[in-house]
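Take a look at this single chain in C-alpha cells; it is the form predicted alone.
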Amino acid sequence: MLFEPFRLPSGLELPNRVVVAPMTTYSSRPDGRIDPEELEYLARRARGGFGTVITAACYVSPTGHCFQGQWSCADDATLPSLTSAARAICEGGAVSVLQIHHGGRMCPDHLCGGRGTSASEVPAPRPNASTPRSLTNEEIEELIAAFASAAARAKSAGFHGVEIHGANTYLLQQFVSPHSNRRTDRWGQNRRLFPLRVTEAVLDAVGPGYPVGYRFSPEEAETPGLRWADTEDLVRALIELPLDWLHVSLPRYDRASLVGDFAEPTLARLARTIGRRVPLIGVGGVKTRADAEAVLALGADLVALGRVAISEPEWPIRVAEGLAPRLTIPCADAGSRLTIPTGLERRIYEVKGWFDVDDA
C-alpha cells in the first residue's frame, strides 16, 4: 500500500502515501520570501519520490511570525515567493501543500512586531516566556480572515492544497487548550470555535474541490491542559467539514497517552474515532519501511516523514528498491550533500541530539 496512489476526498490523486512532514527550515529571507536554497531543498525531496510535500509553516499575519527565517503568506507581495515554492515541488513530481500558521503566544516579541497575542493573557510554560496580550473580538475576526486570504493566495500560487496548522502549541491550539484559553466570552465558552471558524473560512475562500487539511496535537503535558476529551470533541467536529485530511502531530507514531489516560497508541484511537470519514496522516519517528507500514497498520491512510526526509532525500526511491535509507547526518557539509538550506543546516549542527551525526 505504501507506494500505491491514494485519492483524496476532493478527487486529487496522490502518487503514493508517503508525505514530507512540515518542518521549520529557519532559512527564509528577512522579508518573508523563500530563499533559492530552500527551493532546491523542496525540489530534491519531490524528485526523491515523496508523493506529497508539505512546506514549513508560513505565517498568515506579521503578528504570527514565530521563527527566525520563517516565510510569509501574509499579503499579495508574497505571491511570487509562494509561486516559486509551489512550482519547485510540482516540477519535482509531488503534490504541493502550503501549511498556514500563526504562532500566537509562542512568537518572540522582536519578530511579531511587539507583544505576542493569544486567547488569554497566560504565558507559555517555558523559561522566560513573555505574557501575551489577549486578542480582541475584532482581532480574532481579522485573523480568521487572514487565514482565509492566505489559503486563497496559496491556491493562486499553484499549490495543490493547504494545511491549517492547529498543532504544536501555536495559536489555534491555544484557543482549544484550557491552559491558554481562560476567556469567559464565546471564544472561551466553546474552545473549539476559533479553529472551526478558521477552517470554515479557509474552505469558503478556496471553494469546493480544493484540498484542505488540518494538523493538531492530541494532548498537552501541563495541567490544566489539552486532554483526549478535548481532542475527540474537536476531531468529531472537523470530520463533519469537507476536509481532505487530518494530520496528527506525535513524537512517536506508537505513543500512548502523554498523560497516562490510555495505554493504546494514540494513532489507533484517533483512527477509530475518525472511522475513515476523513483520511488520517500519521507521523512520529518514522525511519524505516517497517515503521511506515506500522503507521498504516495502526489505521492511518498516509504517513509523514520528518527528520529522515532531511537525512535521506530519496527515501521513497531507496526504500521501494529495498535499500536502507540514510538515518544520520554527515559530520560536515550536510547542506551541499543533502541539499539542506543554510539556516536549517546550522540549526542541525547547533542543537545537540536533534539528529544523529556521523563521527567522521
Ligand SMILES: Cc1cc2nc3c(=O)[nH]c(=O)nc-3n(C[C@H](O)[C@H](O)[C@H](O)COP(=O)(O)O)c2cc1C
Contents of the next structure:
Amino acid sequence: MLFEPFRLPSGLELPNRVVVAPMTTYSSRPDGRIDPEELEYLARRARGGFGTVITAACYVSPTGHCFQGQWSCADDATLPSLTSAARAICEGGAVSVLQIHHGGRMCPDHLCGGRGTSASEVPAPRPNASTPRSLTNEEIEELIAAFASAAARAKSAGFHGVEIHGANTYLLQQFVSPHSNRRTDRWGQNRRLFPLRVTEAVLDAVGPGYPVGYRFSPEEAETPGLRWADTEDLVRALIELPLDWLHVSLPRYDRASLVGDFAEPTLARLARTIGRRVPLIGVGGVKTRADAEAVLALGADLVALGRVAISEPEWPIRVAEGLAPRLTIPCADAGSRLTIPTGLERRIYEVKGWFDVDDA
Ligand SMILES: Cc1cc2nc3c(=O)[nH]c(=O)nc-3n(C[C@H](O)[C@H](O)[C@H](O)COP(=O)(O)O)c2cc1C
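Next up, the form predicted in complex with the named molecule. The previous block was the form predicted alone.
Now the full complex is given, and it begins with the chain already shown.
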C-alpha cells in the first residue's frame, strides 16, 4: 500500500503514501524569502520519490516570526519566493503543501517585532521564557484573516495544498491548551474557537476542492495542559469540516499517552475517533519500511518522515527497490552530500542528540 497512489477527499491524487514531514530549514533570507539552496533541498526529496512534500512552517504575520531563517508568507511580496518553492517540488514530481504558522508566545522578541503574543499572559513552561502579551479581540480577527490570506497566497503560488500548523506548542495550540489560554471571553470559554475559525477562514479563502490539512499535537506534559479530551473535542469538530487530512505530531508513531491517560498507541486511538472520515497522517521515528507499514497498520492513511527524509533524500525509491535507506547524517559535509541548506546543516551538527550523526 505504501507506494500506491492515494486519493484525497478533494479528488487530488497523491503518487504514494509517503510524505516529507514539515521541517523548518533555518536558511531563508532575513526577510523570509526562500534561498535557492532550499529549493535544491526540496527538489531532491521530490525527485527521491516522496509523494508529497510539506514545507517548513511559514509565518503568516511578522508577529508570528519564530525562527531565524524562517519562511514568510505574510504579504504579497513573498509570492515569487513561494512560487519558486512550489515549482521546485512540483517539477520533482511530488505534491506540494505549504505549512502556514504563527509562533505566538514561542517567538523570540527580536524576531517578532517586540513582545510575543498569545491567548493569555502566561509564559511557556521553559527556562527564561518571556511573558507574552494577550491578543485583543481585534488582533485575533486580524490573525484569522492573515491565515486566510496566506492560504490564498499559497494557492496563487502554485502549491497543491496548505497545512495549518496547529501543533508543537505554537499559537493555535496555545488557544486550545488550558496552560496558555486563561481567557474568560468567548476565546477562552471555547478553547477550540480560534483554531476552528482559522480553519473555516482558510477553507473559505481557497474555495471548495483545494486541499487543506490541519496538524495538531495531542497532549502536553504540564499541568494544566492539553489533554486527550481537549484533542478529541477538537478532532471531532475538525472532521465536520471539508478537510483533506489531519496530521498528528508525535515523537514516536507508536507512543501511548504522554501523561499516562491511556496505554494504547495515540495513533490507533485517533484513527478510531476519526473513523476514516478524514485521512490521517502519522509520523514519528519512522526509519524503515516496517516502521512505515506499522504506521498504516495503526490506522493512518499516510506516513510522514522527518529526520530520515533529511538523511535519505531518496528514501521511497530505495525502499521500494528493497535497498536499505541511509539512517544517519555523515559527520562532515552533510550539506553538499545530502543537499541540506546551510542553516539546517549547522543546526544538525550543533544540537546534539537531535539527529543520528556518524562518529568522526
Ligand atoms: C529540523 C526539523 C524541523 C522541524 N520543523 C517543523 C516545522 O516547521 N513544522 C512542524 O509541524 N514540525 C516540524 N518538525 C517536526 C517534524 O515534522 C516531525 O514531526 C518530527 O521530526 C518527528 O518525525 P521524525 O521522527 O520522522 O523526525 C521539525 C523537525 C525537524 C527535525
